[in-house]
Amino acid sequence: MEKQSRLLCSELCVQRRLYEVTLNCAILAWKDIQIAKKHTGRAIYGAVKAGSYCVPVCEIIAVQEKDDDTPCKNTGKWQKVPQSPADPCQHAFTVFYVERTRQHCWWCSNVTFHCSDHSLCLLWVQTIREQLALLTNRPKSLLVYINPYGGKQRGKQIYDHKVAPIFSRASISTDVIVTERANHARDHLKTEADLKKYDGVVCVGGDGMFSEIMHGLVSRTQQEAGVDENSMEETLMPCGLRIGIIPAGSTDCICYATVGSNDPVTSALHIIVGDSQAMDICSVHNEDRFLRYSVSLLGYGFYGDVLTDSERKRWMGPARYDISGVKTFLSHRYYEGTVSFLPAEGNLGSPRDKMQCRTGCSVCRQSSSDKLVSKNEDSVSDAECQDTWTVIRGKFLAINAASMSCACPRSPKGLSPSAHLADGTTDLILVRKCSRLDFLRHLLRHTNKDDQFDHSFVEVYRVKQFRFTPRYQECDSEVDLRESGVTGKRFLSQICREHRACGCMPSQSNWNCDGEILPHTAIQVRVHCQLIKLFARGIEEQQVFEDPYAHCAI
């Protein structure tokens, strides 16, 4: 690493020990002068076991002067004489910074440096603040929407107690709106919000709340650009404002897939440091009518039935998904239809290549470069690819389109572990009709590290567009009657359709679009590459350095 020129270097005290403290434009480091041993432990980024510490300037939250000028109070008792040169009643400043704790979680830690000279203290504070001011990617003003009803109804409490104090410390101004009804945030963003005042929009809630914010922001951007959302051929304009997610819902799949954790403090710190993670958006249409946008999962069959049943059990809270899941599994419904898709080509990888999307993902970076080169050629390339569409007909237990891994605490690898956030594709997973036992084996793969798609009845494709057309699905009893030559199947079929209590399968399922039921079954889906950006970094790989202080290159 190329060495950076020093801005400041002083001997300061930390907890009555003398440290050599050094600052350059990239790193703040402090090393215990009294420890001569070279660090050989396996300390992770920012943590030290041998008296050497370093923090990237971009991960410093704030610095403030500590008022230590007040003389020590005389309590009338004997005072212990400090045995180090540090005087407890002297000038000091505190640096607040990001510290990595458990897996992918961040915490706002701090260190206080003491110095005897007030002018030196002011110099350090001023210099660090000047370096923070150069970080132009950091937000200064945010529009915050809080869902007080989602999840365990703790959205406002989480924001007030865990997030707002950190935003205040980082000198971020906020305008907070507590939503009062469904789609309140979406409608406000589309029509009323003065977005020019803000550097980003933050939602406090679950995936449903994020979907509201995303729909409002994307629709507002298309309206201002004069883009017709109802046209499948239109190239959508990317949003200028970044979106932040403070997880406070029943499911926080999007936050988990973009940060690696559903911890509110971690998400708040990602927002403060100004991280930016591009994300693809799928537009869903029925003929010439726009239905919804999707960022995570489009599910037909199993996941559509789970959502449909769980909507009638909302009073049960998050437990409704478990109960509806078991009920849907036992019903073992399958549906017949036709899936056609446009496969992804080039260097976009494969759903089974085990190349997970992480911070600085090479696949997503390549897609970004390709997008810049060919942004005016979308309609041409689509026209040229008309003959390359693949058509599959069959009976399916589930049809899923995963635009991200869809990982969550219960499914650490997700539905498609190798799906990418910003490569302009979605992973289309087709689960054909099979036995209950085989389907259970497939579902259990979501909770472990085995290959999700290593079954003869499972097919997976990386696609840029796809369509689905349903067909009336006969129930098992009708199929058995036809195969045995028994007459009267049309009569029995009519009875089954009119009386669902008989237990026969309905003709069609519903589409689960990021936790919302779509009003149409026949849909067309197109992936729009990197349409939005989040205040996120992607999931970081574990970093190990031999010598943190040497790594600082000071």
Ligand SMILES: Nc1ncnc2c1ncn2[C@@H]1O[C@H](COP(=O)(O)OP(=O)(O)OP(=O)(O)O)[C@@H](O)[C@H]1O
Given for the second form:
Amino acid sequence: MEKQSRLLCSELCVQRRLYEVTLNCAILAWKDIQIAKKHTGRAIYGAVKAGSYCVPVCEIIAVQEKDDDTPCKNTGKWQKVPQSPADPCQHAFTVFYVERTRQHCWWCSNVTFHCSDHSLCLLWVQTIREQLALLTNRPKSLLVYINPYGGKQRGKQIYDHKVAPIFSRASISTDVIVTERANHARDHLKTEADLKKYDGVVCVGGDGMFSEIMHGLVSRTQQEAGVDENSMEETLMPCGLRIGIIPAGSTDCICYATVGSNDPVTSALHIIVGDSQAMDICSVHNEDRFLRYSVSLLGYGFYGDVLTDSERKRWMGPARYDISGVKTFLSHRYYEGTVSFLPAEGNLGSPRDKMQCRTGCSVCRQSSSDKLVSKNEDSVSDAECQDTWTVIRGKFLAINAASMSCACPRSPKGLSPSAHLADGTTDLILVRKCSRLDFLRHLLRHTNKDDQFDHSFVEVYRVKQFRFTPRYQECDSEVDLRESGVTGKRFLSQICREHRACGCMPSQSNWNCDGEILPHTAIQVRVHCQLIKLFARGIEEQQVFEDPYAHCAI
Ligand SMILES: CCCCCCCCCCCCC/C=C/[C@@H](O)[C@H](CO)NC(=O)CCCCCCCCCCCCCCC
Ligand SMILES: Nc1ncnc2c1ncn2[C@@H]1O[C@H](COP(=O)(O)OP(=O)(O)OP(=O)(O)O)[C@@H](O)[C@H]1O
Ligand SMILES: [Ca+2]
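Give me the form predicted together with this ligand now, not the form predicted on its own.
Time for the whole complex; same chain goes first.
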């Protein structure tokens, strides 16, 4: 690896031991001088090289000169630092940085360097600050919306105690709005907010709150660009501002699937270091009417019914989904209709492959460059017009479209473990009518390592667009009905009588669109590749045990 030129190198004390501390434009490293002498020429492999530490500059949160009257790190007691000129601990500065802890969680750690010379101390602080100022992807000013009623109603507390202190440490200025009603944040973003003042928007809440922010930003962007959201053929304009999610909801699936955890401090740190993760958005239409956008799950049948039932139980908090889940499972309803879709082509992988979307995902990167090429050549919809639609008619327990894995604490690998965050596709999962036991087996596989698609009654397709028409709205069945003189109501009661014996109930469900119920059952869906960006980096690969200082060339 190419060595970066040193900016600073000094002998400084950390907890009264002498370290050689070096800084280049990429890395801050400190090495215990005595231990280093003992181990010269001997590489130590493991979690850390004895007595040596390093932090990438891009993961430094802040640097602060330490006041004299601060608690001593060793004893925790308040004391005056000794004034002897020979005391190497007389002046000090503290570096706050990202530390990786358990499973994809980050923590704000710190180290205090002591030196005898005040000007040296200032030089270090100033040089590190200069390096941080060069990181132009970091936000300086954020607009924060807090839903005080999401999840366990701890949004405000989580923000005040866990997030605000680290934002202020990182010198990020914030305007905070605690929402007073549903859609307050969406409407404010859509019509009022002075977005030029901010480098990003942060939501404190669950998937529903994220959906509000995303709708506000996407609609505002289309309005300003003169794009008609009601037209399915229009190419939507990507949003300029990144969105940060501080998880404080019931499912927190979008945060979990883009960061790898639902820990508020981890999310705050991803915002501070200025991470960026592009994300696909599905637009959902009914005829020529725009209904909603979706980034995670569009589910008809099982997940639509779970949501419809759970909305009546909001007071129960996150447990409502489990109660409604069991109830819906026992009711075992199936739904008839036609699903048509445009399969994804090219090197976009398959929902059955084992390739998961991780930080810097090559599939998503390729989609990003394909998007640029198709923008320069021809409009996407022209190309898609020539594609052929696949049509599937049947009886389904669930029709799910997962535009991302939908991993969440309930299902750590998610509804579609190999779905990509930013490849311009959604994974369409069709669960056909089957016995309760088979459906339970399928559901259980969302919680273990087994393949939930490996059932004869489950099909999965990676698609760019799809449509659904419920049986009772299909033209030919309407014609059949009119011709035979049977009214819709009589027709449905006739089907119910026919199916009493098998224990299944054919009926009408609702679409669950990222946790919101849609008012229409016949929908047309189109995926828009990389329409928004989050303050996230996707899920990081677990670190392998090799020399962790290999990249610390200094
Ligand atoms: C036997 C255990 C099986 C467990 C199966 C768990 C599968 C869980 C899959 C979760 C997928 C979440 C997708 C995310 C959707 C979000 O955009 C949306 C908004 O937050 N959340 C929900 O709609 C909330 C959806 C919440 C769905 C919870 C479903 C719970 C099912 C429980 C079935 C129990 C059967 C037990 C029979 C004795
Ligand atoms: N002040 C408010 N009063 C009432 N409802 C609100 C308020 N602010 C936001 N909301 C609405 O509350 C709904 C639920 O919020 P949120 O997503 O934060 O939590 P959740 O539903 O518990 O979590 P999840 O969506 O992850 O399941 C959102 O759809 C949002 O529109
Ligand atoms: Ca996708």
